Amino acid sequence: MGFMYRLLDCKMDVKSAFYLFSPVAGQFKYNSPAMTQSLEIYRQLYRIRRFEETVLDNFPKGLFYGTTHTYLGQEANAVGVLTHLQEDDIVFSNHRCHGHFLAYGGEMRVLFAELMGKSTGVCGGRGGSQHLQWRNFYSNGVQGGILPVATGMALAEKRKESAAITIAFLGDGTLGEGVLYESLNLASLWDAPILFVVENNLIAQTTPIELSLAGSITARFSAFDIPVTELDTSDVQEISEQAKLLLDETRFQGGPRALVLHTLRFGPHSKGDDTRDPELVAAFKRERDPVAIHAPRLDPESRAAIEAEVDLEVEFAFEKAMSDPYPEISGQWAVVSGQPSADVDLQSPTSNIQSTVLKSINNALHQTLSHDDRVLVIGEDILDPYGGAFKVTQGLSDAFPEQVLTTPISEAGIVGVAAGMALRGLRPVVEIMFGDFVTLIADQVINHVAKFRWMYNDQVRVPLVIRTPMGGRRGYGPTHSQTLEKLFLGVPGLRVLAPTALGNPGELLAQAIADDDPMFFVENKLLYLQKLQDEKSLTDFELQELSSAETYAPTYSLSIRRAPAPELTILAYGYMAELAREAVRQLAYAFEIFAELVVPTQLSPFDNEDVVASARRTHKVLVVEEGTLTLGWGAEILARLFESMGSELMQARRVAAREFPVPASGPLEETVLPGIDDIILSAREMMEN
C-alpha cells in the first residue's frame, strides 16, 4: 500500500490508483466505455453502504468526534436523485448528509477526515459530520433552517440566468418546522428552480410520524401550487426515473417541484438512539434493502469486482485519514474581516449637512443599487409609494424595479433566502420592519448566516446586510418599541453596526453592503429625522473621528470646546448618543462637570482601544444604552475596561432601560426608557463620589 499512498499524495485520484493496482482491475475496468449505468449505480450504492458501516463500526473506538447520522438503507434516494445532476447544480443537505455527499461525488478520505476532526477534512475538521461544503454541495444540521437558504440559492442562479437548479433534502421531521412553509411560499411565488426531496423515514429521531404529523405530506406542497410526486420504493431505478422527470421539468420549465420518498433507515437516528423493535428493522432490511434490490441486475462476477474495489477504497481512505494531521489553531481563525470586498466599485454616498439620517441611508441604497446590480433590497411593504414603514426604501422600487423585492410576512424565510443569495454571489440588503421581529430570524442569523464562512473553512462568504429600526419613544407599545440588538452581540461571524447622526451614516451602510461578511445594521427610529452633524454644526463641541485601520466603522469623540480636560468618559451609541451629547452640554454649563463623549458605530466585535484611551484620561466611565440593564452592552464594555485597566478605573456606572416591557403610554414610556436627566444624575453622583 505504500506506493499507493505516495500516488495519492501526488494528487492521483483514488479511482485511477485502484484501477492500476487493485487485484480485480482486470475484471472491472473503470475507464472502459462499455461500463453500464447499472454497474455505476451499484458501485455508488455499495460505496455509501460500506462507508456508513465503517463509520458505525469505528465510532465506539473513539476515532470520530461528536455524533453521526448514517444513511444506511436510504442509498437509493441519493443515488437515484443525484445521478442526474449537472456540473453547476446545487445540493443542500441536512444532518444525514454522508450519502448525499458521496453520491454528489465527494471523496471518502476527506469525509472520513472531517468526521475525525482532521485538517484534511472537507471543512478542515470545523464542521464535522453534519456541516459540509464542497463545490456546490452544502449541508447544515439545523432542521428546517436550510430550506430558505437553498431556495435563495436557486433564486440567485435564476437571477444570474445560469440554468443551475437546486436540490434540497429534508426529512419527515422537518415538516413540523414553520420556516419550511415560508420557503415553499417564497419558492412558489418567485418560481425558484428547486426540487424539494422529502425522505420520509416514518420516524423523526424516536417519534413515529403518526405522533408528530397531521395531514398529508403531498398536500403540503400542493397547497403552494408545487407539483409533487410520491414514491414508496427502495428501487434506485424507479427513483432515478421519477427524479429525472422532475429535474428536467424544474430545469426547463422553471419553478419548484417536490419528490416525496417513503424510505426506511436501517440505523439509529444518530449512533445509538434506536428505540424501534429490532424485528421491524430486520424486516426493513429483508424487504427494502436498495443494495440487495439492485444487485441481481448485475452478473455475479462484475458485482464481486465492484465490491472488492470499494472495500479496498474504504480501507485505504480510512487508513489515510487516520494518518492525517489535526488542524493547528492559529491567528488566522478570524471570522470577520471588517473590510469591503476588493471587487466592489464602492461609491460612497455624499454627505449633506442639511440632510437627515434617513435621507443619508436612503441615498446610500440608491447609489449602491445603481452601481452594482448584485445588490438587492428585500423586505415587507417596501415598494413605492409606501416605501417601508419608516420610508427608508422610498423611491427605490420605482428606480430599480428588478432589484427591490417585496415579500410576505416571513422574517425567517426572508433572511434565509437572502443568505442563500449571498452564498451564490449576490449582495442582498434585508429590511426587518421592526427590530422587535429580529427574534424571528435568530436561527437564520446565528446558526446559518454567521456560521457559514467559518464552519465551511473559509470556502464561502456571506455578503448580507440585515437592517432594522430599533427603539422606543414612538408610543408603539411592548412589542414594537424594544431595543434588542444585545441578543446578537458576541455572535462569532456577525458584525453589529449602529449608525449615528455624526459623520455619514449612509457611507457606513454602503461600506457594510460592500463587505463580504454578514452585517446587522441597527437604526434607532428617532435618529431617522435627526440632521447630520459635523465639526461646523456642533458649535459647542470639538469632534474627532477615531477610525481603526482594521475597520471602516468609526468611533467619534466629542468634548466641550475650550473646556478643561474631561474628568468623565460617557459612552453611548445610536440615538442615546444624541441624548448623551445634550447631557454633556448641560453638565458643562450648569454643573461645571466636563465629560468626553465616545460614540462607537461598531458594537460587535467591540474594539475597546479608543474607550480605554479615554478612560485612562478620566478614570471614570458612564455607559448609556437604551436596552435593558441586565446583561447589556454596557456590562460587556465595563467588564473589558476592568480587564484592561484594573484599579486605574476608579468608578463605573451604567444607565439603561428599566426592567419592564416598553409601555405604550407616553409618560410611562419616558419612565422606563433612559433619558437626559438620568445621564446627568448618574454623572453628578459619580463626580460627587
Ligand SMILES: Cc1ncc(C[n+]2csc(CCOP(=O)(O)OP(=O)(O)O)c2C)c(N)n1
Given for the second form:
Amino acid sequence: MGFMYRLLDCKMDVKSAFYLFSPVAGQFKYNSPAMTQSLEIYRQLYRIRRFEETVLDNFPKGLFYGTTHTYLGQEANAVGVLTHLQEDDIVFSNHRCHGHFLAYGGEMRVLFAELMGKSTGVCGGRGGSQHLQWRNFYSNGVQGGILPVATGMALAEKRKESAAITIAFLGDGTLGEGVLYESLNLASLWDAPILFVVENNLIAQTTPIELSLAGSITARFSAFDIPVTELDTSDVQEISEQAKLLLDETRFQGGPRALVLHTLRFGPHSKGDDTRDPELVAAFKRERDPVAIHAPRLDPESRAAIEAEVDLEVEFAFEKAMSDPYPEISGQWAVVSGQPSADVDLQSPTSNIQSTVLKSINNALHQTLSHDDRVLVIGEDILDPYGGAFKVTQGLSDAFPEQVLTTPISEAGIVGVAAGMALRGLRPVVEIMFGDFVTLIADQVINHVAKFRWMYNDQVRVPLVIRTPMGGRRGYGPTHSQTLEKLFLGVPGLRVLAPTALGNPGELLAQAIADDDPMFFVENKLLYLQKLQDEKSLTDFELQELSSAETYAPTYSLSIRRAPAPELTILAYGYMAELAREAVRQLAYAFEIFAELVVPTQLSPFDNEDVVASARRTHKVLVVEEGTLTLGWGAEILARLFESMGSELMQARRVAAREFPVPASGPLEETVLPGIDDIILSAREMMEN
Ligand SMILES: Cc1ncc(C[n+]2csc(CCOP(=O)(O)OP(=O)(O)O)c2C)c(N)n1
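Please could you give me the other form, the form predicted together with this ligand, since above is the form predicted alone?
Let us now look at the entire complex, which starts with that chain.
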C-alpha cells in the first residue's frame, strides 16, 4: 500500500479542527482525499517554516521575551509523526516545541502571543516559548525531566483504559540525562503506550554529538527491550509512513516504541548562537530541506495558494498577537491554603488514641485506596510482606494489588511518572524510602510538579503526594538521617506538611491525597511508633487547635494546665514538637518558666498568624528544628515575626542541628542534633536576659 493510501486511514481530528476554524479555511478545491492529505501536509510544513522565520526575524526588534529554539529544518519530524494523532493522544515536547505545537493543531496567534508574553498566549504569557499546554499538548524546557512525566501520562491512560497513546520528543543531547533511562526502564517494565521520538540533529546547543554521545542511540532503547526504528531522512512521507506503523503498534499492541530520526537543524540553537560552519549549514539546506523535498509533490497552483494563505495567516496572527493585552498578577497564589477537591469522597480515617502515628498513616492509606481507585501507592520495596523500609505500607499490596506499585530504585523517575499520572487524573502517593533521597527528586518537584499548575496558566492540576521519612537518632549515618525539607520550603506551588503525634496524622494525609495540589509530606522516623496524643493523654497540658489559616492542616497550641500566662513562645514541628513538649514540661516544673508550644503541621507556605498571636502575648520566641541552623525554617519564621512585630518582638532564638553531616555514632549524633537540653538551655537564657 502506498503512502498516500496509508494516509487515508489516519484520523486528523485536531488538524481538521484547526482547518475548520482557520481564517483561511475552505478556500481549496481538492481533487482527492489523498491529494488533500498531501496539501495539508505541505501546509503544516510551510506553517512551521514561516512561523519560525517570523520569530527569528522579529526577535531583534525586542518583541518577544526570553529566547526561542526554532524548528527550522526539522519540520518533517513533527508533521510526519503528529499527522497520525487521534484526538485523545498526548504529546509531550521539549524546549524546541513550536513545530510540535503547530503540527499538533495549535494556532499561530496564541503561540506568537505566548512568546510576546500576552494574556492571550497559550499559557497567558506565564510559560513563554518553552512551556506550553493546550488540550493534550504539554512542553517543558528541562532536558530529560519531561520523559518520566510523559511515561506516567501513558500509564495513566492505560490504567483508565482509554485508547490514548503518548508521544514524547527529545533531542540527541538529552540522551545524556539519567532520568531518561529511568523512564525507559519504567516504560518497558510497565508496558506504557508511549512513542519516544529522538530528533538527532547532531548537535546539542553548541556541542556536536561526537563530544556528547558514546555508543549507539538505538542500542539504548533495545537495552530496555523497546523496539526502535531509525530513519535518516527529511522526507515527511518516509517519516509519516514509519511513524504510522509505530503508532499503530503502540496503540494496538501496547508498550513503548522508539523512533530515532536523524535530522538537521537549519537555524541557530536559539537566536545568534550557531557555532557551525556556515558552509555546512548551507549544504544541509540545499540537500535536506523538508519543505523543498515535499513541494514538488504538489501542483504549482495549489502550492502557491497554500503559501499565500499561510503567509496571510502568519501576518494576521502576528498582528493580532501584537495588539493583545499583557496579563496581570494580582494577590497571592491560591495554594497557600489548600482545600480537598470537591470530587473526592473523603472518608475521615478513624483516629484511635491507642494507635501510633505509623498505624494512623497506614490506616489512612488503606481507607483512601479502598474508597478511590484513582489513588495509587508507589515506591521502592513497599510490597507485602516487607511493607516498606519503615512498614508504613504494610498490608496495602495484599489488599489492593492493582493500586500498590513497587518500583525500581529510580526516585526521579518514580516522582516524574507519578506527576504524569496526576496530570491525567490519578491521585498517586509516592513513598521516597529515606528523606535523604529527595535530592534526587528535586528537578521533578521544583521544575515540574510544583510549576505545572501555574506555568500552564491554571489549566492543569497535579494531585500528587510525596511522603518520606526524615530525621536522625537511628544511627543511620550521614546519608540516611538528614532533615532536608528546608530544600523544598518556599517552592511556589508546593505545600510542605509535617504531621505530629497530635491530632490525627492519618486524616492529614487523607486530606493531602484529596487535595488537587502537590504535597510534600514529611514524616519523622521517630514519630512512627509514638502514640497519638490528645487532651486526655496529655495530662499536664491544655491542648488547643488554632485555626486562623484557611487550611485543613491544623496548628496546635500546648501550655501547662492551670499555669500562669506563658512568657515564652516555643515553635516546633514534627518530632521536635515531642521534644519541645517535654522541654516545656521541665521548664515549668524545674524552673518555673511557662511557655506556650505552638506546633504547625503546614510548614510551607507558612501562615504567620498563630505564631504572631502567641508572640504578641509573650514577646519572646524560640524556634526549634531538626535541620541545620543556617537559612532554615526558623530563620524564615523569625524574619517574618520581626517584619510583623518590629520591636514588639523582644527576643528571638533558634535551636537547630549543628552544621555537620549527621554522624552515625550515637554520642556524636546526640551532639549534632538538637535535644531537650538544648531547648531548655536556650529558653532559660532567654528568660534570664
Ligand atoms: C537539564 C537541562 N540542562 C541544560 C539545558 C540547557 N539547554 C537547553 S536546550 C539544550 C540542548 C539540547 O540538545 P538536544 O537535546 O540535542 O536538543 P536540540 O536543542 O538539539 O533540539 C541545552 C543544553 C536545559 N534546558 N536543561
